[in-house]
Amino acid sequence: MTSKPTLLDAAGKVAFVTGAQGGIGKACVDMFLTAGASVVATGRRAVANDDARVLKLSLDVTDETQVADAVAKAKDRFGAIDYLVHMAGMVGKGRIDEMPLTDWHTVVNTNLTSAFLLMKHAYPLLRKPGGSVVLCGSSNGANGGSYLSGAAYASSKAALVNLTRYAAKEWAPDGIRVNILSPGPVDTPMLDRLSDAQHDGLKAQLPLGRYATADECAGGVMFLCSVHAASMTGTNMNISSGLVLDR
């Protein structure tokens, strides 16, 4: 009797992890390293994780010969990446008509050209077939958002969301699979600009009633990047808590 795979097998591949340093993205490396992963663990504070797999580098993802720089290590160092999990953002905040400009295009590079720089560097290197892509998105990119988010928050997680569409088209000759994961609102530190009255006025919104946890989020990032999701390519993980119910 053949045994089933787990739910992803990922021993001998290679993780390269944005936003490595805490959340949703440091979720994804512990889950990886338990897959059995080698992984390149990125952030722009210092990534806290000793395991030898773990090539811990500093990288802002705005920046285009750092994001070259790092992908050429990894290159250096592991000779190719299975999966590109790009985790890390910023939120904005505030009405359009309150924003500076600086604040507009510090957001939408640091979610949405990022995401073009790392895909356009990572790409020679991306095993073909069976590389897999997965970035970042929000459930403000499906229902708009709010001031709390601010609107170039919103704007540039859905612009992921046909970014993920494009390059799963264009990359599909290559056997790369490009996804995305949608949170809703997620129990991690970048909440706790809330006030008390802020978290009780969103969970209200949840027809679940409680966040999703970091953990959550990383176990759709391991469904996506395993051979489950083998078929999968152009999709948006809803992970909402019900705060988004139609796609």
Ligand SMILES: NC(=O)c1ccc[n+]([C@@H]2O[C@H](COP(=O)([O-])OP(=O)(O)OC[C@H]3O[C@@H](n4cnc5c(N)ncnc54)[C@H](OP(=O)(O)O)[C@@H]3O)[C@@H](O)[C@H]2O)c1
Given for the second form:
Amino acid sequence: MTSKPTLLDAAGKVAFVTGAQGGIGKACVDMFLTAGASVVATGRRAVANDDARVLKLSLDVTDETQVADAVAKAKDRFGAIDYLVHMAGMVGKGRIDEMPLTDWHTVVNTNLTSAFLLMKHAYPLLRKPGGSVVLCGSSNGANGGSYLSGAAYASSKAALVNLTRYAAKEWAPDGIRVNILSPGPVDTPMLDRLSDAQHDGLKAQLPLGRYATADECAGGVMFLCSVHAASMTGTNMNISSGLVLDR
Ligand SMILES: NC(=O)c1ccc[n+]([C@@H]2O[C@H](COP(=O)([O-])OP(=O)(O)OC[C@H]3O[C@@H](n4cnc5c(N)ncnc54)[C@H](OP(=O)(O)O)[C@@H]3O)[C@@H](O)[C@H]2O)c1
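Can I get the form predicted together with the ligand as well, since the one above is the form predicted on its own?
Now the full complex is given, and it begins with the chain already shown.
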């Protein structure tokens, strides 16, 4: 008789999650806890979670000193990081000719440079067989997006895909796998900025006719961290309700 399949057995493991108070980040924290992990839950806003296995840290992912400090605190408390899950991110808006340079830098630093900083500082704690990094892209990184999220968002999300590929090759000898999740529209606070008409227009572009949920995205993260994905590295998981089909 075969044993019951489980998506992720994370007993004794440690997950470091950014954007842990956001829609997808919070779902990841909850699923890691259910899977038996301890969690370093980091957020710019205070993280609301009273589970004893959660180390709550304030972290602005664009600040290298704060990133190094958060990783040091994770080391002090848990001694290692098994899963680095970077869900913090932000959209921009507007056409290229309307976008201030400061807005460009803010979006690129928040989405892309942050990933470099987190990976740089977490590497010594991740470096072991079973180490897993999951970054967060977007369908905008594949199809170019639009003024609704802006050029810096689409560009930074596309660059994260190649950072994933780069790190997958560099870190494979260490036993660290690096993958990226690329959602289409997900029903989280990030979409609250859209009008009803914009929601209708977006849904009309989705072959499945529905937004993904935060739990579906977190489920993808659990899979990528699990033994079921032991031969997957450098991959880009498409959770776009059919929006992105050709790549
Ligand atoms: N929702 C979608 O339709 C969608 C589609 C494709 C990709 N994604 C990606 O999915 C990821 C998670 O987004 P979500 O949908 O869960 O949206 P969300 O609920 O808005 O969560 C985003 C989180 O990122 C945090 N954040 C932003 N800038 C930060 C910074 N400098 N330092 C630390 N944290 C920061 C936010 O914290 P604060 O609350 O403190 O601002 C927030 O908790 C993002 O990378 C996003 O680009 C989302």
